[in-house]
Every structure is written in C-alpha cells, then in structure tokens.
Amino acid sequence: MGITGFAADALRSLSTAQRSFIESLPKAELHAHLNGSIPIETLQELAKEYTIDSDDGMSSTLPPDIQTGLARLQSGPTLYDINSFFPLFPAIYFLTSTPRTLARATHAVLDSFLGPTPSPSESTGQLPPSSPQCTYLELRTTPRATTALTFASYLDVVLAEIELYPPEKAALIVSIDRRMTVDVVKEIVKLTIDLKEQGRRVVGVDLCGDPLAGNMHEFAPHFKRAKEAGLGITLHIAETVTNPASETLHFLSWSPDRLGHATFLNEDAKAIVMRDNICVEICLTSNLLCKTVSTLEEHHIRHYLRNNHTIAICTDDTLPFRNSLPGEYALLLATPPLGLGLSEAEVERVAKMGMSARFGCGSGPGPSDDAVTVPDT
C-alpha cells in the first residue's frame, strides 16, 4: 500500500530530479517501531492463513475485535489525538505472537525499510521497493510474552532477522513500556545488556508506551544500568502538553543520547537538550495525524534547525500514518506550504546530522556550523 496524506503530498510536488535527489542521500532511520511498521499485505496475509484447530477439526475465524482492528489499520485509521493510536496494535499483537509469525512480519519490516537481504529466510511474497528507504535502520520493539514466546525468544527472533543484515545496515534498539512494572523493566534491561554482552546487534533501549503512564523515578536505575553497560539510551520525552515539567527534567537527569518528538519542552528543558547537543528524532507526519503540532509552520522543527541543532528524521509508524522515509524528507525540501522549503544543501546536512547520532556502527559526519535557514510563510 503506498503512503498517502502530507509526506504523499510533499513527494508528488517535488520534480523528478528532486525525488532522485532524496533518494540517493544516505539517510539513518533511528525511530521506527517494529509492530507500527509491518506492511498491510503482511498483516493481511497472516489474518489469512490464521486458524485454530478445535475440538471437533474445524477452523475458526479471527476473533471479532481483531477483525475490525486489522480494517481499521487497512483503511487507514483517523486519529484525533495521539490516545487514538495505542487501540490499533492489539490486532497486530495477535498476528505476530509465534516465533514464525514475527519472524515473518520483521523480516517485512525491514525488507520494505532496507531492501531484500541477499538471502532471506523467509519470503514475504511481496516484491522488494524500487529503492530502500534508508541506509541504516535501528529498529525498535517491546519484547512480548505470549504462549509461544517469552522475552528472551521474542528479541532471539527479531535479532536473527536483524543480523541478516550487515552490522552498517541494522541494529536493535529494545524499548521498554511506560505501563510495565519495574521488576519487568529490570529482567528486560538485564536481558539486553546479557545480549550485547554476548555480541548480539543491540545497540540501545527506549522508553516509549503511553505518555503519561507510570511512575519513571521507579525506572531510573534500570537506564543508568543500561547507559553504563554502554547501550545507547533514547526516550520518548514530552510528548503532550500535560506531560509536567518535573518529569522531563527528569529524564534529562538520566543522560540520554536522544530523544523522541520533545515535543513540548518548556525553556529550561530546552536549554539542557541544546547544551548537551542531545539527538532530537523528528517524526513529522506522526506529529501531525496525531494532532500534537498543527501544523508544519508551528513544529517545534524550526526550533531545532534554526539553532543547528542535531535532529534525525524519522517515520515513527509507517503502518498507520501512511508515511516513509523518504516522505518525510520531501516535506523538507517542498515548497511551503507542503514543507519546508529547504534547499538541497540543507536537507543534505540534515540527513548527515541522522546518521551522525546512530548508536550502532560507529558515527558519521555532524552538523556544520551554520544554522538551516528556515524560510518563513
């Protein structure tokens, strides 16, 4: 299915040379969620072969709930705030709770980010994209424990997929959920320090989940464990205006290396990210469908470019918002209102600022000294 909405947009207004322009740019995908990002067919094609043999031989059908979930997601859900995502994913849970199952959707996932391996272990039955969407991908997921999978086997599952792939092309970033209790944070945490310890392609850990759920002084010593064993440490930070100031002054007490939307950070937030040049991974489109920017002229990306700050473009989830990589960029370079307005030397810089702030495979090139002009509208 192809993206549809702003990044479409953006992308249909550009010219053929500047569509190839973006295309060619080595360009680091560091914020997409595995089970945000399994492609429709996939997800269609597992709801197809799903039975459950009963008592007496015969097959049933998915339950009602996942039915009108995986519609949902196939129609394109209408979002009216960012509450309204987190009810899509139980159908996606459901399809992807066996070894096979996940195994089946990563591989998917990073197919259509990536590019086929060179050789699978497992078709998707789907034909590759013209062109990958990125040159590097740091996947994330929340491990999950179902009848058939524990932790441990879930991230067994998604790293087999991921190491298909050279280390300068993937790596794992496992997020750990707001909603979780802290005994699972801490198994969690000593699980994936367990994995880098024994060279497995885990780079770092995220929070992410609901955004005003838990209480996060009770996660804090699990992310300093995590930073000390060298992981990288990426947080899902003010994302909504109720999120209290106190607590995002405490997550940047943690050190992190980067952070997810920091959407609203008031003043003195903001002065600590600019100080310690912590990485901002931008999502866009996801900001705009799940209504916590307006609009492009009031994103908080302007903030950042216009201070040459480091920031890393991201898709978020391209499953519900419809979106990829190189969409986001367009909405860089198009012309306002559709973007940006960027010139090609700025949005050069800024797809090296990404790649500069990965945790895997060492680091690229940063940002110059000049700011991004940010052209007014």
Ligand code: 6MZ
Given for the second form:
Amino acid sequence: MGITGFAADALRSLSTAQRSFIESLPKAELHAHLNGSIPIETLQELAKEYTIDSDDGMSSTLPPDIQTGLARLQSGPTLYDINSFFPLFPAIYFLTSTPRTLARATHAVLDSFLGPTPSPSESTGQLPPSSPQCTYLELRTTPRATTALTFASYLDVVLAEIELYPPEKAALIVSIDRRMTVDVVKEIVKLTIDLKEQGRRVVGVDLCGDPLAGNMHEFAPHFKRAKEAGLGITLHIAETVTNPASETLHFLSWSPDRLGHATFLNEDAKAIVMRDNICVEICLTSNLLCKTVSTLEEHHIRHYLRNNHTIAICTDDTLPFRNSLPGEYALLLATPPLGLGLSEAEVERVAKMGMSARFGCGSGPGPSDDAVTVPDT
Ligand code: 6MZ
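Now show the form predicted in complex with N6-methyladenosine-5'-monophosphate, given that the preceding structure was the form predicted on its own.
Following is the full complex, with the preceding chain placed first.
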C-alpha cells in the first residue's frame, strides 16, 4: 500500500517531467522540527534496539504511554493515520533522550532531507540510500534536559551532526517552547548566543509549542537579546483561531524575520507583515491535517501569492504528516482541486522566495516584481 495524503496524492498526479522539474528546483526547507521529522524506519530500529539493550526489565518501570508507544513502534506497521500518530510522541522523545540516539535520529533526519553526508560519521552506522528533498535545510529543535543530556549537550549533539554538512546545506534553529519557564528561556537564549559566538552553525531562534501557553511578555526581552546578537527570529504566530489579536500584534513588535503558519492574522497584522516584508513559512499539509484550514481553496497562501509576498514552502513534521518538501511543492503545481494549479514559472519563483528567506549563508535572489497569479478554482 502506498502512502496517501494531500502531498503524496498531489505528487502522484504530476507527470514525470513535472516531478523532475520539482526535484531539480533549488529549494530551502526552513520549518522542519527534528523530533517530528524522524523517519519511521529509524524510530523502529531505535525501539527494537531499546528492548534488546534493556533485558534487565527496566522497560516495565516506564510510564504507560512510553511503554505503549515503544510496543507499537517495535511491532512495526509503518503507516499510521495522524490521530493514532500523536500518542507516539512520548515514546519518540524517550528514544531520542541519550547522546547516541539523539545523534542517530538527527543524522537520519538530515539524510532524509539532504541525502547522505559526504563523509558519514562512524558512530551513526550504515546510511540508507535516499534522494535529497531540498538544497538547504534549517532544522529546528527544542533542547531537552534528560538524565543523559543537558540543554548544552543536546544542542552540541545536534549541531555536531548538522556540521557534517557544509554551511550552504544545513543549519540549526533553536526552538523555545511556550511552556518553558522564563528562567529556562533565558538560559537557552544565552546558550544559543554563546554557540553562535563560538562559530557553531546556529542561525536563529524559534517560538513554538502549545499555541496558547505561557506569558509571552516575559519572553520578549530574551527574543530581543537573540535578535541583537544577530540571530534570525521566527515565531509560530496566530496558529489557531483562539490566539488573541493583541498577542499577534505583540509578537510583530519583536521584529521577527519570519513567521510560522500565520493562519489567523487579522487585517492590521497582515498590513504589518506586508509592510515589513516578513516571510511567512507555509505548511500546507500540516494546516489541512490539523484542520486549521479546511481546503487549499481557503488557504492563506493565496493572499500572499496574490500580493507577491515572500513565503517559504515547508513540511513542519514529515513523520505525522507523511509529507515531503517535493510533495508540498507538488501541491502548488497540481491541478485543482488536488493542488493550487500554479505554472512552473510561478512555482520556481516561490522556490526562490524560500531560498531568499534563509537565515544562514547569506540571502539568495529575492522575488521579482511580477505577482504570482492564483487560478480561481
Ligand atoms: C503532537 C508532537 C507532540 O522541537 O522536539 N510533537 N506532536 N503531539 C505531541 N504530543 C502529544 N510532541 C511533539 O520537535 C517538536 C515537534 O514534535 C511534535 C510537534 O509537532 C513539534 O513540531 P522538537 O525537535
């Protein structure tokens, strides 16, 4: 059985020539969460190895949600629908909570987006053959302290894998979860700035997590400090209909460089985003599957395309959403109602916009003055 879903269906609907066109386009993936992008095969391997390594019976003392998740991953059906996938996350986090397993997961994610590293590290074992999804990846992750990792060692492990690729291929964005305490936010921002000053491959800071959690006024000075240190700022903003407009305007006062989702911006917020040319990271499949947008027809991407505004097409979490960056581009090119029905020239311009919005490695060519026409469906 093949994988089904919006992006995969759109990709399948294209001709071989159209698929080759998408593959050959230089594309930047700017909104991909590490722990939401681990290939299922890697998780299954880690789950099976965990059982072998834990013959001492330790696994029976684990919390029930982790035990259930491990059992499901070990028994191995590879296709899950989205609602049965989310309960696996406690087990996924458990499986990536040591330096060795975090490195292995990060390596697999990088491979899946960029193809194998030029010189694979011995510690990560054999690399599966894979074709790259993108030209350049800004991978984001929330540092976690576990019994085997500190925030600093978590970031060091992830960066070490990213730095196996050249700077024009891969960089790190450090995610700040809205559920963190302000002391933890302060610590992580300081760590991130220190890493940048040491010349490590960290290019930005992200705000993510439960869209309604936390006191964002307390976080403001720390994001300001990150910006002043030369880090790019991207914020998950107006992700749900319940996010208050006042919060959205507050976030825009932080001078973010990019915005994640930006699904429910009101007219005032949209005017600021357009005026300040803030790139919007668009995750089509994610929005459709999470039901924050009902159809492609209604998706806010249309507003930005009509107004020739900078966007970056992104996957968000390839694991639960069963998508890929070429699949997301297929959604632009495919004939309605499967896709938006853009021309190849228009899709190429959208890809250039994404490349121009990178935090790392300078900026690429910006969009031209021609607006992308969105076919009426
Ligand atoms: C759904 C979850 C999740 O920053 O850790 N993620 N998605 N449900 C959950 N719990 C019930 N816990 C985590 O990656 C964070 C990504 O993992 C997913 C989120 O979609 C988030 O994008 P890092 O690398």
